[in-house]
Every structure is written in structure tokens, then in C-alpha cells.
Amino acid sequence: MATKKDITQKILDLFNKNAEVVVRKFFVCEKHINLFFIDCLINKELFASGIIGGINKLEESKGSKEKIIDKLEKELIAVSTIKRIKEEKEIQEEIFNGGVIIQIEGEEWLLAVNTAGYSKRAITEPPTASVVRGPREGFIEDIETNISLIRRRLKTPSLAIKRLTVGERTNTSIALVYLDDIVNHKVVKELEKNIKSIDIDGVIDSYYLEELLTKSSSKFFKKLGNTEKPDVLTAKILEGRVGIIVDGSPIVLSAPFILFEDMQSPGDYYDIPQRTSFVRFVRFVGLILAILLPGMYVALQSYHYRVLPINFLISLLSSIEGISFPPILEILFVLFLFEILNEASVRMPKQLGMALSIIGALVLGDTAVQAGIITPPSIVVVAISGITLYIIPNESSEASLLRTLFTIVGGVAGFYGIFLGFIILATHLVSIQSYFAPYMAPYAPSVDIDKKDGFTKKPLSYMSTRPQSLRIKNIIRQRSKTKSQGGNADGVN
């Protein structure tokens, strides 16, 4: 058997000589007890009155005959979460998760203690979510307690939690988080394969893990969602997805994802349903012109300008006259300033936010006017495709790529060539599949009974079925009990 000294060595090998790794050694019963831990990642005071006060106690029952590890483990240790391990992977993940490892001479077994007590965030209001009414809830960058915030929403029993681990450096913790008599399994199978299959350093955001988990072949358009707002990803896990919960993060992904989700907002369901459907029209009318008008723009002014009434040909003439430069590369050059401008805003300290503004609106835009370099319909077309863009930010990315593609494709060949151009787009969109999910469901293919939370949103009294978009097992949500209720409008009962 081996010594205490080479227990304890063997430990300690596993580790970088610099990882900081303590050792507290103790001589309780006529045993040698030595505890492992990092110093930062502990909780100080659960450490000592935890440990440390059940290790003291050991004395008062020094003549019992029970084993010292089963009463560490059964009575003296006021912890919550302790378990026995042996394996060389799990004593380093205890450890780097802000556990301590209790190694008592003699035996074979390890106990690891979680006493993590590092630090973290407050729950605030998500930034990029903010709501008038609502829940001002927002995931933080610990996993631990974003699933605290899913588990106090959805009190039930077949709420299933599965934990993976990613990154060979990192050994980034994530959490499948679905409710087993709902989801299609079928999805969760996918995820964990696909999750499993991932050979990479490290994991550092859950937008690595996005990536990772989306195709080669279609990149672009992104195949999970992601929220900030416990309230939407529990709703979407009622609706059968799956969460996906990443530490370190606070953008917890779900999976299937559908385009139509990011048409819709966290405040839409705490509105009436006639203001929501009007709201979900303004944007989806934003995002096409945040796309199409810089191109649309381009090919009237250069081979379709006999569609426009006389009076705005004329006033749009007059306001380009002198400039020497096409249509097509004025308005990518405004595109360029604006997109000069947005980066520049992101990354500029806050107070000098109101300078930036200054110098964009005045120096560079005003004076580049006047100076015959760009004319003032096109700064109005690029503001109101610049406004339109972030009325959906979740797709503000893509849209960005897809205007100045579509700039560029009306200023070769006109609306023929803008049109042919989102014939392909919306070609590509229908083939995408996200985890068995059609992408642009329930509008192709149609679903009807899904169509009650599409462009226009339904009362909650209708929505007694989930979306069969999704291919869940459990479709019923809600069973109406009178005739007059929505379930029965949607042939459900």
C-alpha cells in the first residue's frame, strides 16, 4: 500500500508546480488527513466552519469504530454536496471547480467537498433584452445559478438536467436543460453526440459551442437561439426545446431554433395580442428594408428611375448633381461610414459617446455633403437602413452582410438581379433544417395550428397545442374547458 507521503505527492503531480494548489495537513485519531484546494476558488467560511469544524470533531468520537471517511461523509462535514472519488480526471476537475479533496491515510477512496465560492456577477437586467413589462431577470456567468433561475420557474419533476464537459484545457461545464415527457430525444441525442464529438481547447463563451454545433455547409445563418432572459428560455423549453447552458457565459443557446423566433420579443406576451401582431409587422417590414433599401435605391437611381414620380425625379436630380461618383459606390461609401461609426460607438468609452455623435453627424456627414462628395438622400437611405437594422438584433449580423450584398447586386443588375437574389436567398432559407426543425416553419412548410403565434399573435386562451414545427411527443399545452375557450377553435380538446 502506498505511503501517505506518496498519496499526497501523486496528488500534487497532477498539477502544475505553479497551479497554487494548498495543502492543509492534519493528525486526527492517529491519522493523517490532508486537504487539497486552490485558495481563490473556495468559500472561505464554509471551508472552515464546513470542514474544518466536522475535521475537529473527529476527536469527540474517537472511539467509535465506524471508518473516518463514512463519518466525514455521513455526519461531521456540513456541506451540501459531497461524494467519494478516486479517478485522476475528477480530482482535478473537483479542485479547479473550487472543491476540496480530503485524502485520509489508509484508504483508497478520496471525498471531494464542493466549497466553491468564487466570485460573480449580480442578476440584473439583461441589456440587449430590456422590457416594459415583465420579468427583469438576466442570466449571469454561472452555470450553477442559471439553472437555479430555469429550476424556479419550472417546479416540476420531469425537468432533466444532463452535464457535459468540453475543452481539454478549459473543461468548460455545460448543461442540457429539457422536460423529458416533452422533448423530442431525438434532439437531445443529436446535441450530446454532437457535443461529445468536440475536440478543442478550450471553450470560452457559448457562441464557441454555437459554431461548433452548426453544420460546415451552412454557416451563415445561425442554427441554435439564444436569449438572455430566464422567462424565454423557459418558455421555450415548455414549447419542447432543449437549453443549452454554458459556464462562463450569460447567453444560454436552444435548440431547434426557427427563424420566426426572432421576430419575436420578450414583451410581446406581456401585451395584448392585437398590439403584439402590429409590432411583429413594423419589424419584419424593418428587417426587409434594412436588407433591400440601399439596393432598391441604387438600381432606381440607375436603371429604373422612370418609375419615380416626376416631382421626386426631379428634386432626387437636382441633389445629385455634381457628383462624380456612380450610385453603386456612393452608397457603399456611405455604408462604410456607418459602419466605421458603429464600431466606433461599441468601442468608445461612454463619455466620449456625445463627441462621436458630434463629429459623425456634423464634420463627416454634413461637410462631406457640402462638399459634393455623397448627397443627401443617400445618408437618409443608409440612417433608415442603419435604424432598421437593429429593430431584430439577434440577426443584425447577417442583415448587415446581406444589405451590402444586395447593394451591390441592384447597382450590377437592377431590381431583375435583386430580385433573383432573395428568389435565392428564400430558396436557401426553406432547405435549412435546425436539429429536425424546418427552418422557416410554420411558414414552409405551412402549420397552420403553429401560425397562431407567426405574424399575428393569438390570445393564450388558443394556444392549447405546442408547436408541432418542433415534432415534440407531448403536443397539448392546455385543455380548454368550455366551448367558448380557443382550444376548440383549433380542433383540440
Contents of the next structure:
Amino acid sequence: MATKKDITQKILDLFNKNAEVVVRKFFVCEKHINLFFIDCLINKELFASGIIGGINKLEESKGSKEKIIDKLEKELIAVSTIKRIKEEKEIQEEIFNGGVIIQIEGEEWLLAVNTAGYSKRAITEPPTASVVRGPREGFIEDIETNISLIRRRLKTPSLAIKRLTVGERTNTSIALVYLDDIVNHKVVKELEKNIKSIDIDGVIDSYYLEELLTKSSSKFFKKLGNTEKPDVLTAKILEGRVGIIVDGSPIVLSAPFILFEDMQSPGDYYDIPQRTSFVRFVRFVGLILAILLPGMYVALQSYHYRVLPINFLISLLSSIEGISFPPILEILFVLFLFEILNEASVRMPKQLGMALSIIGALVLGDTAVQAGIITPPSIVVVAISGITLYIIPNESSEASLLRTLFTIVGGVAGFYGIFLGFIILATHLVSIQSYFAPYMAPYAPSVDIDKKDGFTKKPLSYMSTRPQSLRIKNIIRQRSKTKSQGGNADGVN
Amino acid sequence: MELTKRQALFLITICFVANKVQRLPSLVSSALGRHGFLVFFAMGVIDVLFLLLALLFNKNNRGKTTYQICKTAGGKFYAKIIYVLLGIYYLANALLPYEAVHDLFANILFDFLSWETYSLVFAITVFFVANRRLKNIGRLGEIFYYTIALSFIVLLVLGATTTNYQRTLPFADLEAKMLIDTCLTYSLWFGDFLIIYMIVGKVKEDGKKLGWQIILMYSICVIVISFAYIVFYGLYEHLSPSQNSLISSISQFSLLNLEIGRIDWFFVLFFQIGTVVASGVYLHLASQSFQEVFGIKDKKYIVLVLVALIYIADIFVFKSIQEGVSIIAFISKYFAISMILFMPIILLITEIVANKKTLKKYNFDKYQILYQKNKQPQKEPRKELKEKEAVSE
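Could you drop in the structure for the form predicted in complex with its partner chain? We only have the form predicted alone so far.
The next block holds the full complex; its first chain is the one shown before.
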């Protein structure tokens, strides 16, 4: 970087003559000073009062023997974080991250001032994880805000944040967040290794990472947890998991992940344990119904009608009389119809939602029944299965596919097919591991101590340990089991 | 370590129960009628006694597998012979649950089912289970254990509340020879404790060895299964031999069924999960045995061959249940009973020999080390000392 012109040109060349990169030129203390930045990425107020103000102040100390770069650095240190750089990659990174690069004539080093100030969404309650009681904050698309939401909850020096970058063109920032004295360091190393090995042009959302961090042999079931709520991630980090925050995504990942995590909802921890246990039982039954009910209905109707009570069988036979399609085709048709309505309702403008439900449920459903294409029991079966599918929203994609698969299997091989399919599914699930943790823990392998927050939830005072199945360093969560005595201070009731 | 103590316990229990409540009660009833429960009880007691020997073997294994113990005691060839015998035994036992599932689905739950085709699906499932690591099969057992146990209890209760116990009286007017003959004929269905020999050295025992829990569980199972036979015979009496399976017919006359349909079939299905797990366990153990014998690294191929053998046996050899039973009875009478009665004793002696040899080798090595130490020449005194000595002189 020899002459002023050369440097300016070189910096501009780094951005491929990108018109968005603005150059502001000053002549202060008989030196040319150039500022490089992208207008839409910086905080203008900070820029005007902090940086321009700082440069103007240089005139006041004109007689000083101190170098301009040192004087300016001292002035701007109060404005924002500032560092000296000279590598091309650093210059690019700083400018794309909303920084201002200050180049002073005759200086080898450049100053990079962090003035990031692009517009971002406000912190709101996430639509997929609303709670009746409990924190309502949700993550947003900005990584710094998301980290601050965690940092605010975990005021401990052991909270470690490891930063990485992924994506050749997007240069997406990623932060691994964990408690250094609790986490299993093998998990952190493995995650770091896997993230560094990703060679992709861009990472748009955390889902990219979720898929890229899963081995190809078993991609059907997700191996990383996800949440939109900082309180949930904080709880996971406290249990010894690693949070993976991806810039540009409000969904934060966590590892290791066990299947049972999806049975737990944020609301479970802000309600009485008895109610939580009951709700978890309902969720489990719901999941089973969502996956198996249509298949079982087809199997019962096609092969095993003798299983049904005689009165029910008579009423069922009368309702399916005159239907020309075999049960499997009928159910698959209704499932297909359901998926169409589901897709349409997601993409359709909200104002048309009412019209869709009228057309879908009343006109289509009723007319199809009257026309003898489908039967009322099949609609009931698919409706129950469809509703229960969303009891565990995180599992709905896998469950929806499994439901279709079990329906086909039930139609082809009856209970025999469902029975064998279920065993294959269970065998596959018990063989999966997510970052050194068994996927079906705490039930397979059985870890008694972790079952306190399993199908049934014990009161918080009983949960004195962190999940053992995660193989973490520090298992102790509460040192003394403090039960409420319900009495007054001196222990007399 | 592959298994936890709990997983080992659950797998052995599942294998013990899964086989015995299918076709066996009906076969036994054709030979002994109301006295059939004595077969279950007598063979159960023999099993418990020899289980003690197996546990003793496990206790003194010093962290070694059965193969390593046999190899130390009698060399590679001896170890391979033992493993071939165990492998054949496990393979024969894997066939029994396979036949039970065949029976339930092809003859009971479906009006018509082309078993030649559908058996292939079952073979694939069993392959899928058996090809997993032992710890994964253990986890499978852990997940389904309570479901299987609960289903069995529900079915037993449904049967027990409707059976006529008087049909099983009087109890003991039976010739001992008949009982022994029947025990010998159906001995292949017993001897599940032999599983222990393949999991020796692979169980995470945390200082405490497999012990009283397994004996207790085994004893409870013996009593429960003997009782299940009494319930079954009380329900069907002379028609018992014509029933396909105890588990699918024991709850048939429950009054509850009239109100809520044959809901008991769901429990039968849940119970049958145990049958698949048992088949998977035995196939896995058989493949492990043959893996050691033939020194093949990838277990997958052995499991594949074994599953194919079972499939061929099921479709082409055992064309009818009767034919299958007569072949199995033949295997039982000469092979299975020898395995149950002699294998634990042989292996216990083998272990004693192996431990003695190990101790001898250890002592020899220790002696060698000491000898080598003593043999080393003593260091010469340092030069300075020598000089000092010279000066003083």
C-alpha cells in the first residue's frame, strides 16, 4: 500500500467496484483521511457524531507530535470497538459487518470501527412456542441480539461463546454457546470440527446447519434440537448442551438432542408437575395416534374387522356401505386432501383463511361423503390424526411421513405390517446417537436419574442432577434438596 | 461394555417367556394333558439350577469372554467347537419365535396370508434387529419390556378369570417316565440361561455381578408360565392340543371381549414384539458365535446367511407345523438337552482350568521378571568413589 491513490483503489477493488461501498474523503492535519463503509449497514447517528466528530476533533490537537492514527484511535475508543487491520479479508469482513474503515495517508494500518446499525426485527413472542405463563421473549434474526438474550440470563464467567464462520459467500457468523465447566468437551470439539468441515456457498438459515451437521446415514430423524425461546436454550445450556446460534435465523439449534426433548414444552416448567405429567402422557398418546391411527383403521377394515365390538362393527359397516374404493385408497385420498388443505392454509393470505376452511371442511368434505367417495369414519380418523400431529410441532414433518408409510403398510399387510414396521422403527431409533448421547434416553438406555423429567415430571426440588445421558462434566445441579415445609420460620406449623 | 445389567436381565426374561407361551403348551398338552404344567415346572427348575452354574461362570470370568476362556483352557480348536455348539443351539432357538409369529399371523389373525411372501418381510425385520449391536438390542428390550410384561399379565388375568381350574385336577397321577420323555422332547424350548455364555464379559456390572435378580426373575417366570398352562388347559381341556398358541387363545372367552371387541388381540400383538426381540437376540448370538468360529469381521454377512437359513427352514423344511415340531423334537431329544445339562458343567470346568493356567502364567511371568532383575550385573562404583578410596588408601 504505497500511495494514497493506490490504497483507495485497492480497497475499492476488494469490493469489485460495488456501488454500495461509500468513500468519504477528509483533509485533516494536512493528511488525507478516507472512510469506507456501506451506507445501509451502519448506524448513521454513531457515524456522524462519533466518527466524523472524532475526525473533526483532530484539528484541535494540531500541534501535537503524536501520530494521527494514535490520536484518532484514542478519540474513537469511546465511540465503539476499534481495531487495527491490514489484511484484505479483514477489510471485507469489517465492511460487510457494518464497520467503517478509516484509512490515513502514510499509515500502513487501517482502523476498523464497529458501527453496525442495520435494521432488525423487535423481540417478540415466537408464534410456534407461545406459553400461558413464562417468558415471552423470542430469538430474532440478529446473532448479537440472540447472544445478548442468553448472556442476560447466564451471568457467569463460565459461559463460553465460540465464534465460527460458514459459507464461502454468505460468511454467516455462527456462535457455539455453552457452559465451559459443565459441557462435554467432546461435543464442542465434534461440533467445531463438523462446522469447519462444511464447504458450502451459503448458509441462509439454521436448518442448513441442522442438515449439514447430521450424518447422511440417518437423516430422517433430526439430531439437533431447536428452539425460538431464549429461556428454553438457557435451560438446555444449563443441562450441559451446546447452543448453536446462526446469524440470520431466529431458530437456535442445540446439541446433543434426544427424542424425548420434543415431548417437553416450555410451558411444562411453569406449571404444576402433576398437570405437566398428564399433558406429557397426552402428547405421547397423541404422537402414537398421529402416526398409527390411519394405518390401524385401514388394517382393521381390510383384514381384522373381528377385533371390533359387534355394535360398532354394524354401525361402521352401515356407514361405509356403497363406497367403491378399498379402505387404503380412501384413507390415502383423505390424507392427501388434508395435506393439500394444510399447504394451502400455510401459504394463503390470512383474509382467505375462513373461506378455505369453509370450502375444505364443509363443501369438499361433505360433498365427498355424499358423493360416496369417502366415508365419515375415514374423515374422523384423518382429522384425529391430523390434529394430534401438531401436538408435537417439532416432530410433525417426520410423523406426517411415517403416518403415510404406516397407512400403506397397514393396507398391504394389516396388523402384521404395522407390527413389523413399528419394531423396525423402534430398532432404528434405539440405534441412533446424537453427539454421544443415546437418542432414546432416558428410556433406552434406561437412566433412572433422568426420568425425573421424563414422561412424568417431578417437582423442581427433586431434580438435583443434570441429565446423565448427555455425559457431561458436572452432574450436580442442586446441592441441597430443599422441600417446602409449609410451616413458619421456626419450623412450627 | 455392551450391556447394562438391567438390559441383560430384560433380554433373558423376554427370551424365556416369549418362546414358552406360544405353540409349546398345546404340544405339551397333547402329550401330558392336565399334567403338562409339570413339564414347565420341572424344566424351569432344571433351568434355574443350571442358571446357577452359568452365573458362577460369569462371576469368575475375570473380564474375559467365553471364547477367551475356552481358548486359554483348551486352545483355539476347543474354543471353536464350543462356539459351534452354542451357535447351533442359538440358531435352533431363533427358529422357535419365527415359527410362533408364522403361526399367529398366517393361521390366526388373517383369513388368508401368503406366508411365503410375508415371511420374507419378517425375515428382513429379524435381520434388521439381529444385525444391530448387542447394546442396541438391549435397549430395544428395555423399551418393550414393560409393554410385553403388561400385555402378558393382562392376557393371563383375562384367561384366569374365566378358566375352569377343576379341569386340571387331580394333580399328580402321572408316570415319571412320561414326564421325563416329554421334558426331553421339548427341551429346545428351555435352556435360555445359555444366553449368559455369550454376554459374559460384555455386561457393565459396576462391581456387582449378575446374580439374585436374575434368579428371582427366572423363578417368577417359571411359576407364572406353569400357571399360564393351568389356565390354558382349564379353558380348553381336551381341545388344548388343537389350539395354535396359548397367548392368542387364553383370553378368548373373556366376557370383557363381548363389550369392547377382541381388544385382547392388541395385547397379543404387543406381546409378540417380545417374540421378534427373542428371535433377534438368538440370531445375534448365533452370528457372534459363528463370527468367532470363522473369523469373519463383518457380522452382517453371517446374520444374512443365518436369516436365509431360517427362512428356508420355515418355508421349505417345516411345511406344516406338525412337520416342524417333529423335527424340532428330534433336535431337542439329543442336542438341546445335552446343551442344557452338560454345557454349563463343561464350561465351568473349562473356566477353572483357564483360571489356573492364567495364574500359572502370571506366576511364571512374575518369576521371569524377578529373575531378569536379579540377573542384571551390579553397577560398578563411580569413578570418583574409586579415586577417593584410592586416595584414602
